[in-house]
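This document starts with one chain, in the form predicted alone, laid out as C-alpha cells.
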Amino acid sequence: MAAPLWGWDEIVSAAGGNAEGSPQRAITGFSIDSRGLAPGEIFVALKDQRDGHAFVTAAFERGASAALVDTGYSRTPADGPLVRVAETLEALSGIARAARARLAEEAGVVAVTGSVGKTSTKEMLRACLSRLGPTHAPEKSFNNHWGVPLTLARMPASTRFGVLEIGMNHAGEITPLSKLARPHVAVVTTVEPVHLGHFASVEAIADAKAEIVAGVEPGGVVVLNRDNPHFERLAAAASAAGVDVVSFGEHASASVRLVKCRLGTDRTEIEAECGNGRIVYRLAAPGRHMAQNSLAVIATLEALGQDFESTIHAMGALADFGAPAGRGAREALAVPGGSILLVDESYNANPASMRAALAALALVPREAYPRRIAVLGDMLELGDRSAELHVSLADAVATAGIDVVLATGPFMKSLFEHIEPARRGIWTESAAGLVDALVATVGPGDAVMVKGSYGSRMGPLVDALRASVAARAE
C-alpha cells in the first residue's frame, strides 16, 4: 500500500474550503480523470474542456479517497468525502503551494521552459537527478495552467530534487507558474518561431520565455543556451531580474561547452567541457539536437551545487536514457520479410523540432533500413508565417534524404508541393484519410518518422501502424 502524501486536515487548510467527512483510505495523489484515476487519489473536479463536477461520483467508483469541489456542486448519495472550494484550480494551487513550501531546505527545484526540447530535458533531468536523491516529476509533460499545480500537489514531501516543465501559449502564461513552483534552477532549453499566432515576433516569444526566472527563489541560476540568437535578450532579462546566467552549448564562451559529438545510429557519444572538468558520457538517443538538451542537464547539476563526481555518476544513466514516446521514441516491428522501424514523434511539431526529427531520421543507416519515410502532419500556431515555414522545410526533407513523404493537413500540403516529385506520396485533408495510404505504403526495410503538431492527430497513426503490423503476424 503506497505512503500517505498528504493528511486529510492539511489538505482542507491548504485548499482554503470546508471538509463534508473525512476519507476512510490513505491519501496518495491527486487526479483530474476519473478514467486513470487510483484508489486513494483526491479528485479535483476542475473546469476545463469539460466539467469535472460531472464526474465526481464516478471518481468515488473507482476509489477515490475524497473530492474537491465546489462550493455549489450536488452531492450524490454515492459521493465520499468532499472539500468544498470557491473554486478548484485556485484551491489546487494553494495546495500546490503548500506541497512547495513543505519540502526540506536542501531541496532544489528545477522549472524548464523552451520552445523546443522541454520535456525530453525534463526526463533527462529526472533520470540523472534520480541517482543523486529521491526525485519528483511529472510523468507527463503536465506544463500549462492546471498540470504545474497538479505536479506540484503530487510532490512527497520527502523530495530530494523537484522538477517541473512550464509551457505556453501567450505572453504572462509562465509567470504565476514560475512563481508558483518558485524553482532554485530555471532552464530554458531554446527560443524558435512557435506560436507565432499568438505573437509578434521570436523576440515577443524569447520574452515570454524569460518569465521563468519571475519566480527564481534569491541566489538561483537560470541555464540558458549560448547557441540561440536570443540568448543576450535572455540574459538581460536575467539580470534585471538579479538572477545568475549560466549557460550551455558549442559557443566557445558556453559555461558547459559541447567539445565533441558522435552521432550514431541510435545513441550518441559526447564529450562536455564544464565549471569542474571534463565529461564524456552516452546518451542513448540520437540526434544532435538531444546532445544539446544534455548539456543544459549538465549546467542544472552544476546550478544545482553538485560536485564534480555526483555530476559524472549523475550524467551515466543517460546511458540508458531513450527518447520519450511521442517525442523520437523508436521501436522495431517485426514483419514477414524483416521489419520496420518506427520513430514515434507525433506529440507535437514546430519549424526547430522537425527539422530536428528529418535530421536524426537520417541517421539510420541505408544497411538496416533502406528506405527513409516521413509522415508529416501540420505544424500549427504559427500565424501569418504559417506556409511560408512549411515550404521552408523542403531543404530538410532532401538533406535528410527522405525518400518518400506522406503528407496530411492544409499546411503541409504547401510544403508537399515544393519538395521533388519523387519524393512525394501521397497527401491528405486530415490525418485520418492517411491511414490506409499508410498501412499499403509502409513495408520491411522502412524506417518510418510520424511527426505533426498535436492538433493535427498523428498519434493515431502511429497507432494504426502497429495495429496493421500486428494484424500481419496473426
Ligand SMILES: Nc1ncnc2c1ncn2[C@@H]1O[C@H](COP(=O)(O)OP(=O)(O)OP(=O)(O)O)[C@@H](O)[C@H]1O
Second form
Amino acid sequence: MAAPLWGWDEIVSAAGGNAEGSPQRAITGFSIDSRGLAPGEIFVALKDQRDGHAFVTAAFERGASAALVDTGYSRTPADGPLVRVAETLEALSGIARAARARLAEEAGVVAVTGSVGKTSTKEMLRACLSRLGPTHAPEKSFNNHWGVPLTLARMPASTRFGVLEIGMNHAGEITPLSKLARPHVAVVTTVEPVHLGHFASVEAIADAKAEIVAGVEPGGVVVLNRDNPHFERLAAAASAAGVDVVSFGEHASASVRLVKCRLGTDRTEIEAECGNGRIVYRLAAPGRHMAQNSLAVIATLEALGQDFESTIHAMGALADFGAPAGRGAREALAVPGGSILLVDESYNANPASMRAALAALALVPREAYPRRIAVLGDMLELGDRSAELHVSLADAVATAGIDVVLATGPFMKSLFEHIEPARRGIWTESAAGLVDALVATVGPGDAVMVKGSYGSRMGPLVDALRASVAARAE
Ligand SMILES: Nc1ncnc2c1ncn2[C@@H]1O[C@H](COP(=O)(O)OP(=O)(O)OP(=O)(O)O)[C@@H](O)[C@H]1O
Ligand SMILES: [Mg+2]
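Please give the other form, namely the form predicted in complex with the ligand, since only the form predicted alone has been shown so far.
In what comes next, the whole complex appears, and the chain from above leads the way.
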C-alpha cells in the first residue's frame, strides 16, 4: 500500500488548528468538493462561492478521513475527526507551505503563469518530467487562491518535480501564490489582452504576470517568451528582483530557439537550438502555439539543471502529447458518407487563442476535409475593447480559409457582420439557439472547430454535435 500522504499530527500542526478525534484510516489527500471526494481524503470546508461547512457531513458519508473546519462549526452526530481552525483557506495554505518545505533538497518546483497556454504547458511539463522522476501537478486548471494551495497540499513528500499553474484576474493575485509555491523555475508563457476588463492596458497585465518572480527561490530562473512584445518589460522586472532570465522563441537571441517547425495536421516536427545543443522532437498537439509552449518546456528542463541527454529523453514524451480536452483535442466522427473532424476548443477563448485555433484549423488538408467550419462564441472579460477585439479576428478568419462561420453571442455578432458574406452561416443570440443550425450544417468532409469563452457555453454544442452523429449512426 502507498504511504499515507500526511500524518495526522503533521496536518493539525501545519493547519495551526485543534484536533477533535483522530482518523481511523490513512490520509490520502484533500478535497474541497464533497461530491468528488475519494475515501481517505480530508474535506476542507472553504468559504468560497458556497460555504463548504454545509457539506461536511456529506463528505464523511463519502468516506472522508477528517474535515478541516472553522472554530464555529457545529458538529453533527455523523461527523468524524475534525481539525478546527480560525480560517480554512489560511489553514490549507499552512499545509501547502509545509508540503513545499518537506520536499527534498534536490526536488525542482516549477510555476507556470501567462495569459494563455498555462494548462497546456503544465500538462506538457507533467508528461516530460514524469520521465525523469515522480512528478506532481494540478488537476485541471487549479490555479487560483484555493487551487494552488490545494495542489501543494496534495503533493507527496517523495515528489521530485512539482508543477504549479498560477492564474490571475487582478493585479496582486500572483505574488502570494508564487511565495507559497517558492518555485525554482517560473514560466510566463505569453502576455496577451485577456481579462482586459480588470486592467488599464496590456502593459499592466505584463506587470501582473511579472509578479511570478516574487516567490522564485534564490538562484532561480524565470523562463520568458522572447517573441512576446512585452519580453523586455518582464525581463526588467526579473532583473530588478535578482532572478535570471532564460528565453524561448523564434527570436535570434532566444536561449531556446526554434530552428525548424513542420506543422502537420495532427503533429508538429520541431528542431530547437538550446544551451546544450540541438534537439529534434515531435509534438502530437497541432498548431504553432503548442510548438511555442513546448519550447518553454525545453527551457524549463535546462533551468532545472537537466543535462542534454535527460532533456532529449524527457522531450520524447511529447510525441504522444495530444491537445488537452477543450483545448484543441481532435476526434474524427464517422458518419454515413465519410467523417467529420471535430476540434474541441470549447473550454476557453481570447483573441490570442482564437487566432491560434483558427490557424491550427487551416492546417487540416482540404483533400481530407474539404470544408472548414468555425463555430464561434463570445470572448468574455475584454472590457471596453470587446467589440474591437472581436472584429479584429476577421483577418484571421479569412487567412485560415474558413468557409462557414456559425456565430453566437452579442460580441460575436460584430465579427459576424464584418466577415465576407460568403463565409457567413448563421448568428444566434445564445449558444443553445445554435444547436439546430450546427447539426443541420455539418456533414461528411467538414472540419469543425468550436470555440468560445467558458461562459459562452460552447461545450454543450460539442456534445450536441457528438450526439447527433451518434444518432445518425443508429
Ligand atoms: N501559446 C499559446 N498561444 C495562443 N494560444 C494558446 C497557447 N497555448 C494554448 N493556447 C490555446 O489557448 C486556450 C487555452 O489554453 P490553456 O488551457 O492551456 O490556457 P490557460 O492559460 O491554462 O487558460 P486558463 O486561464 O483558462 O486556465 C486553448 O484554446 C489553447 O489551445
Ligand atoms: Mg489553465
